[in-house]
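Here's a solo chain for you in structure tokens, the form predicted alone.
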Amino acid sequence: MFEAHEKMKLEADAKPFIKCAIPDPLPYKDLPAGLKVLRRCTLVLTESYQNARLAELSRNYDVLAVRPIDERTLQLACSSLDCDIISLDLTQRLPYWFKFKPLSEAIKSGKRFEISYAQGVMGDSGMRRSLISNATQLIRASRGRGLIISSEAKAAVACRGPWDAINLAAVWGLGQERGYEAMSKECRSVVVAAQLKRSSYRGVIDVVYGGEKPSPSEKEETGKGKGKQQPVNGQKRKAAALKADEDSIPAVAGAENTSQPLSKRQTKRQAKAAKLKAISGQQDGQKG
């Protein structure tokens, strides 16, 4: 048992060391500073394993791409592979047609499908032909969603703009809007997604900015207002709410402004001699 344990370690150790062929930073001179190079990995899926070392291909790169070459590596890819792009040659004439329910699992799972446009602009007839055919299943079986345009262009002369692209997409049955989308937001999450699941807690938590560390003269004044006895909360609300009394009380015009507001009955009783006072005064005018 211990020396299968040792084999099995040693096979281990064994295994070359996954490296970015890229080259970081990029060889290019007077590049802008805020141009971002991202890093993608294309792997090509021609059998059914599934541990395939796709996690230590995803530390090394920004993004990692899959491109299923038959229907079982196409469910695959769709179920149980943890990948952030599903790409697809639809050069090729495809003996398996796709379906919206392995689709949608993709999809729902964070899951992008690529559509590169070059080798239908660049290529010879039957490839264009093969590439408009499989693009248009592709976008009926997901029903525009959860869809990318690339070029995948060798040469710049391949390169198209992202409004011709739209445009193409359209002629293949996808709408201007979802093209749109395809163009930009899409991407852009696709990117955002990979980033998170690679530098956040479990792909769920990232700590964005954590905050700055107080100076030590900010802690000290912390530490001794600490040591002060604070007043309590309702005693503070209570003193607070007298002094409003207070300085909302009018002075009235021959008497003394008093601190403290009068009571019901000091009330009752002013009233009732000033009654009393006007009716006297009343009687001593008939009299007289």
The other form holds:
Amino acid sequence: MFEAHEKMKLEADAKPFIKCAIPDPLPYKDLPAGLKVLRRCTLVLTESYQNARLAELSRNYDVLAVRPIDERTLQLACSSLDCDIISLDLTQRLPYWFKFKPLSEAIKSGKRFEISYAQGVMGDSGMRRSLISNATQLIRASRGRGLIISSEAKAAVACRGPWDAINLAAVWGLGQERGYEAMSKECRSVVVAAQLKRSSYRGVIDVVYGGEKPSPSEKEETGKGKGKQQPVNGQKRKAAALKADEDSIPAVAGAENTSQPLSKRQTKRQAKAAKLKAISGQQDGQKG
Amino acid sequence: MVRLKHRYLLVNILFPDLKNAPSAPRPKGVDELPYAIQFHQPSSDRMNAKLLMQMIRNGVSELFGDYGSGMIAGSLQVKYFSQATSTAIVRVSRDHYRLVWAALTFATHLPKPVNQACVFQVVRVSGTIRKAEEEAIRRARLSIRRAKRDTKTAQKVGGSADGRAAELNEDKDINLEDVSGFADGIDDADEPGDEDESD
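Any chance you could show the form predicted together with the partner chain after that form predicted alone?
What follows is the whole complex; the chain from before opens it.
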């Protein structure tokens, strides 16, 4: 996944329309044709009030990340804010400790924590030290799950290969398997969860085949049959409707060729009815 | 008898900083090449195995202090270095190879006389040097094949199709592009027939 980064500070008097700030055909040559480019926005949380503009922001970007700056905003982001990634600036000395409870709450609701290595790799010794200390704490507090690893590279020189990043995480306490998950499975789950948040409704992900509309005259007949709620000939409602279906289908079949093939049950019933008719006809004949 | 086990890291040196790349003056028309080829450039002539070894030692000492330096000092060696392909094979003791790997990841440019921004990428960790060599050869062949394929399509677009499709199949008995199965890492597991090269 090619990830383009944009940091914005959301002010109270921002413009009414928020648009994606990343240009749509990217200005790079020779991107492979099958590459899907996603756009992500990282928002620095300076105030800790609930912001309704977040929904509008998340509508314009594929993934929304949030950067809390102190413990209160971290608590808010973990519990009630609607974001996809929580990405902390790990190169600063953080005055608080990570606790398992709020982190696991966030992970359960689908958010992931991000470890970015490029600032520490390119920066000076102090930033490196903070990165190592904070990353180790985060890995320990989250018990290795719910993390994603990425660079926050401003230039291509700061990127590292995926196995190099996994090895760094391994040195800082994340096992090899968890590291591989953090690089592959968790990243994919962030993208998919973000997409589901935006495009699914009540657990329905996508409608693949919505069925066909029944033909109009059939619909009328069955409508009449089903409209009768009282039992007909001592039969219950459903049987009456089925009977009405049976009767209507042969009638329609002559008119248009859209009748469905009769099921075994229906053919058996028809055969029985015909036999009974034949017998009763015989008896009448005999009687009369 | 207790054997000293090693790990051999196959390292690629990439130069993504295209402005100050080692090969200067830049040949004409190099900007049309795909980035994958442009990043793999030959290193400068002043770079050699001894300089790489010094760089790794300094890096480990800076990151892991005296403990790290002590742990790897006995068995750290650069077994192979090529300027043309910017590839190196580094030998480390098996228990502490991650320290050297981390030091390589944290390195941002080549040392003093050369002084270029670069990226070190470890592509294979194996228990024998033979596997590392085979992997290096496989990758070199793969990149040549890809480069031929890309320039072939580029030439076709330009209008003069080179009928060299037959040449691309020279390695069809070896499945070069088989990169599956890396879920366990790029490490080669220890096999019973592994034997270390003697010093």
